[in-house]
Amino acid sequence: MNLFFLKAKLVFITFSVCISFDVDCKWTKHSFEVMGTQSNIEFEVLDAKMAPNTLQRVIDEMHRIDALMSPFKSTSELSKINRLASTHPVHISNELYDLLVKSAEFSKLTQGAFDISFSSVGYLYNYRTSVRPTEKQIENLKRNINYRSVQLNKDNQTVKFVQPLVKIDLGGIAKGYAVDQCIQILKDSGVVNAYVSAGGDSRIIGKKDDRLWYIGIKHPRDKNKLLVNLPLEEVSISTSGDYERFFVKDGVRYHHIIDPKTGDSARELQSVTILAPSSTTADALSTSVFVLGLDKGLKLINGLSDISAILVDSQGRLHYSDDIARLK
């Protein structure tokens, strides 16, 4: 997979709304808030008359997945699971069941570094109000963080929690899944060249005006800088960082990427960027590698085909997976 050349010049990609859909407006661009983050859509118009409808279908898909998988919406199917699955098996939709199966596969691959039951403790963190659970709360609840406690029954298509205080959250995979779904909608509509992002998760197909797309990796400690801007095509890219949702208390940074072993924020890295064939995979692996840390994270990625990684350690130093290091 020819992913990128690291010596490219820095180029910023900006997003705007393409108001006109006449034949002179080749590209449709739109930004909006969904799933607790900003989403961007950009695609080349093949049929100007179809552009508004295609754009709306992508927007609707993002909101549909948010309504299905948000842990913050009481009406979501995920919230229903969290309310009921500790008392009895809960029958769920094909779509959510399949994503829970996929999540379990990533948990096994990463030896538990990816674990959707992190929310058993994680729900007590409030990054907007700088609130964290007490050490006693963490100690009492972290035993419920165990992906094996989320039992899936294929025959009945149900989910059941083995422990009574288990909670799950798909924040490490749902946005990537949503991006993949939106790209598929664009492909089904005949779109060849497109970019879709949701927060730190992006996927591109084709090219941008006969050139590669340029996707920037944010500097984890300076929001006005990029670490690198990557020329890419036909790839997904996901960045997980300790700067996305966080607060600092008594000199300690608390952020949303929870280490399942401790119930506390993982702190060996500042950011992880994964390049992969699908956004679902990139999203899950960026979270996993952040939790695993530098050495274990690179070992995992170097053992996988068609996956690349750029890591920033706690001191701000860059590290690369073997395939990228060979290009330098």
Ligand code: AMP
Given for the second form:
Amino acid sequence: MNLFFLKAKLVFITFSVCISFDVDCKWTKHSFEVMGTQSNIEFEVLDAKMAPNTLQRVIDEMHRIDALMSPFKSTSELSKINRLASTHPVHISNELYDLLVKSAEFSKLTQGAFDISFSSVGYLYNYRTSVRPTEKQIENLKRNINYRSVQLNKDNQTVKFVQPLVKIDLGGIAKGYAVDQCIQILKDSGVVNAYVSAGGDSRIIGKKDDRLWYIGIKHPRDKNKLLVNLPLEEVSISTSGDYERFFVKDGVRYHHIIDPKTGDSARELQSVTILAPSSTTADALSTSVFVLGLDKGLKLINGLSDISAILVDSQGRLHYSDDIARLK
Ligand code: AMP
Ligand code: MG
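Having looked at the form predicted on its own, could you now put up the form predicted together with adenosine monophosphate?
The complete assembly is shown below, putting the previous chain first.
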């Protein structure tokens, strides 16, 4: 991986976000809301006249994927699956089918830590209104969390749930997938230097004015700070954190990353950052490692080529995959 961790650059710096739309003669920058989060797009064009059209195609792609995969939009294809797949096999688009196949591959790779059927219990949490399922609801519904219950039929391109109360949600992988799709649109338009993010999932290609891109990782307990600011090149970087969507009740933090074994939030780590060649992979693995915890998570990453990780444990201590630790 072309990954430049310049020694001594793992510095604490103040966090600032650029929310702007400006097209100068070279760089186009735009931020907008999509998939319940903020997306930032930045790219360089040789011909400034091309910029608005290229930008619009990227924005449209983000919204198209949101409309297809949102669990909150009743018209999405994902919602249709959740409504019907318990009763009969549902024929779905190539695109969604392929992402369900990929999700199942990550489930196998992570021994079930990544499991889109977490939503069978997960849908009962509302982090904005501090609502969580009762112990009894978790106990009754937990058996529906099992990626093997989501049966995919390649010949007919269908999905069927083999348990009656299964629900799926692609929140742990869809943003990364959307970032990859947008990078591909930019590449197809001749763009060489670009940054695309959706929430905690980012991907960069090329350079920023002949220099490396700097991508910050948020401090999990101080939103005004960055934990580290990394000089990077040609890589995807995804962070999963317990501070993104959460509430605290009786001193316990309930957040959006669910351990499929318990139906409760995973609590061994505060944040996980994954560096990987594709954003889909980085996104799925950041969620997975968050569930796996420190030891199992690092073991998984150290066994994969081209993947690096930076973890923050429950005490706020930093841990690195072996390849990064060797650079320090
Ligand atoms: P991320 O910020 O990429 O870690 O994604 C968090 C989102 O992933 C949550 O909001 C859920 O939609 C989804 N999610 C939560 N737990 C899991 C899990 N165990 N496996 C797969 N997706 C999950
Ligand atoms: Mg993720």
